[in-house]
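Quick heads-up: it's one chain on its own, the form predicted alone, in structure tokens.
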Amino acid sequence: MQKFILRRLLAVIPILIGITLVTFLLMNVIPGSPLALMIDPKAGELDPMAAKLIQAKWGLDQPLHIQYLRFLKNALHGDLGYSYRFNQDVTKIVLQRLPATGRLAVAALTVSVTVGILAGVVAAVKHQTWVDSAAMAVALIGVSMPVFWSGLMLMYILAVKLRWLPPSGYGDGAFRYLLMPAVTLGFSMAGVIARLTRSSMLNVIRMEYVTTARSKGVSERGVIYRHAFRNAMIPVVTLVGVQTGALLSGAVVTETVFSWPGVGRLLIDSIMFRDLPVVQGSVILIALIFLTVNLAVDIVYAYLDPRIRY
């Protein structure tokens, strides 16, 4: 076991290095550039001596390759650069939004695994009726609308119409502002959960070692959750860690719509300004999360499966 984590592990440096790198690049050949942030608007045009100088001072006068690396020499001591716009340490600035992204996407995957699994089961158990219609009538529902659109639309009838939610914000970080970006956001990963989690079980359900179970004089209901479920749930935890991938990227909308003082919202507000060092910081962030949550999905499944340790 110690093996395989020391594989998945040595795997993981060369992916965060490549994410870096195209991070750096992309951010330097889209046009603008990140002077326009550090002088004053009302000064006018630059003149070319201060910007040779500001340039000289944040290293922008220097090779594309010879930034990334003195970029990323600084990341392994912990250091994400300095921010054009805030004028901050970006590992501050990232850091102090991220209790509100871990709080929206704890929520969110709550949600997500709790009905999804759930309405999954029971759509297997309850196979070709109404219940098992509905269940993944519903989930196709959600698999099929965007983030957005939904979020949009909890807004308009929750707290325009009804007003029982707060319409966006952080506010006093109170469950009621929290209710309404977890539910968007899980909901559309809650539908592929379902999808999955019906069909994994629906084939685990007619396997030979259940049918003996039965026969032998077992409880429907301990065929189903001692003998099925837990096998049923090995490409479950894979999806959960994959899609955890796309729930960071949901993030990214679902804190645009809200007004979610997050991470997402910090990377979105940072790529309009051009600031090229709090959006380094932001995408190493999530992706250093992504890929430790990649990472226990593949322990979990070499526990729940032996056979994926060799």
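Take the two forms, find the largest set of C-alpha atoms that superpose within 1.5 Å, and that set is the rigid core. Since we're looking at a predicted model, the values are computed, not measured. Residue numbers count along the first chain shown, from 1. Compared with the form predicted in complex with its partner chain:
- Once both forms are fitted on their core, a CA shift of 2 Å or more is seen for residue 67 between the two forms.
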Contents of the next structure:
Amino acid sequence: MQKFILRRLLAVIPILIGITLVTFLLMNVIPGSPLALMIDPKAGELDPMAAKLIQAKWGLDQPLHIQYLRFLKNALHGDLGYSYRFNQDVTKIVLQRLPATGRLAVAALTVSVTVGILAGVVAAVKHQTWVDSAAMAVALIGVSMPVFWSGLMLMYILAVKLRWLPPSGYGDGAFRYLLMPAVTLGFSMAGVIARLTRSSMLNVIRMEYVTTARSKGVSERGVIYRHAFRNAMIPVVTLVGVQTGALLSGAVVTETVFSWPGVGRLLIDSIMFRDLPVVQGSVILIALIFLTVNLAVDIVYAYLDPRIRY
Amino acid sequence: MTLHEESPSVAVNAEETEKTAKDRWAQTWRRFSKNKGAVIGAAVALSMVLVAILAPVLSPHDPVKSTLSDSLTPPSRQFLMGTDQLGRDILTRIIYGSRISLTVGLVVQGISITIGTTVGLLSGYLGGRVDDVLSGVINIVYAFPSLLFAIAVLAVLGPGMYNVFIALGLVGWATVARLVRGEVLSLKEREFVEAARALGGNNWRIVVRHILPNCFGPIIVVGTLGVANAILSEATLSFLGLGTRPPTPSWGSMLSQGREFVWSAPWMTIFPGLAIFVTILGLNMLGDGLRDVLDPRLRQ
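Next up, the form predicted in complex with its partner chain in place of the form predicted alone?
First the chain shown before, then all remaining chains and molecules of the complex.
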């Protein structure tokens, strides 16, 4: 088991290097010098002497691979650069926004896992009845509905028309404000989970050990929950890990729709202001969360299914 | 099961091969036409193509010209889906928007399939070092949340439709490559490939004539679902202000504008969103249906 964890940890390293390298190259090569971005073009040309001094100060006169290595070294020390827009360390700005995104993600995940697994199990148990078709139709709708549209529709119905919930904002963390964003984001993922849970349950129900359990007189409820459900959950756990990517991307959109002050909205705002250090920092942080969650899921998976520890 | 699996068997003559191939097509077609979801999905996809082609004929108004005196008109007989803040007809803009969505879906998926199939074939068939390197790259690209990557690329390149092609194409291929690699790994051990090799076929011939055609089924399924995904991604990026630029009518940017008028002009968000939703739903149904029809593992 330790060997497995170690191997998975080592496998993360090239991915991390790949992600930071690509992000770094994107931010530093294509748009011309980062220096040009710091200066408002309307203010006129920068004095060449001053430009040289500033470049030397930020190390922008060094070759690119040296710049990348230094960036990597700084990043390992928790230093992701400096935001010219906020006049603050990027790490600080991004970490400030993290709790809001975390709350939204956890709430949405709770919604999607509860609704998705429940719908999937019910659909499988009532296989080929109208309940099954209805659950799968709703799941397909969930998969196909763009997050930003369902969010705006919820906002229109619940906030504008019925006035039950506040339309947007964080509201100092009040639960009423969390409800709509969490349901919007959660529902978009519930569909995928429901579909996989259903097909996984249907697979497991056909297995011999389920037949054995039935034939030795275990109640139907016991068969479903003790024997089928637990085994059917194995692929679903992996899916939830893979879905973290969709969850985080979805969070970017949901935060924009509901003016939720998380990392996602920070990312989009920073793009609009061309604050590339913050863009870079947010992308790397989000990628890091994604990798960590996937690693955790892989380890949980190995515990759940001993066959995986080859 | 396809034609190629049986081609090496000695007794088969060309005429019979042709006949079984025709039978298979007929059989696939029968299965397809019995699959309700696939047929509905195909109908939606086909109507979208027609709407995109016939946009100038179908549209009641001009998609770009603003008539301020008509701004924010609710749905009426003149403007079936209302107008936006510049007095442009929403229905017309949705009709023209289908061109953007369709173009993005097809171009991005074209790029993804071309790169993905090539990389997947090379990686799976050659194996060894080549596979180590290529599958490493595939896994890194696959591991990264694709929309996030597209956002990062567009942050640098700036908004615009061509940049959307690049951003989405750069990430979309990994899904295809993974799938093709997996297919090739199992196909190349099969008897018909061995037979082709024994008969003196070179690598190129084996890959192009025997392995690639057997990957078409899964590629079509993933490609269809990929078109849906690309359309959704473009709409999302445009909604975030990173995709197609105004005044080009894209469904995502229409929603982004409508967002500011949810209180006073909800039709600006309801209808473009509905267009995205129906399109994605249709393509997903088609993709799911095609999987049932084409995936040999699901066949009884």
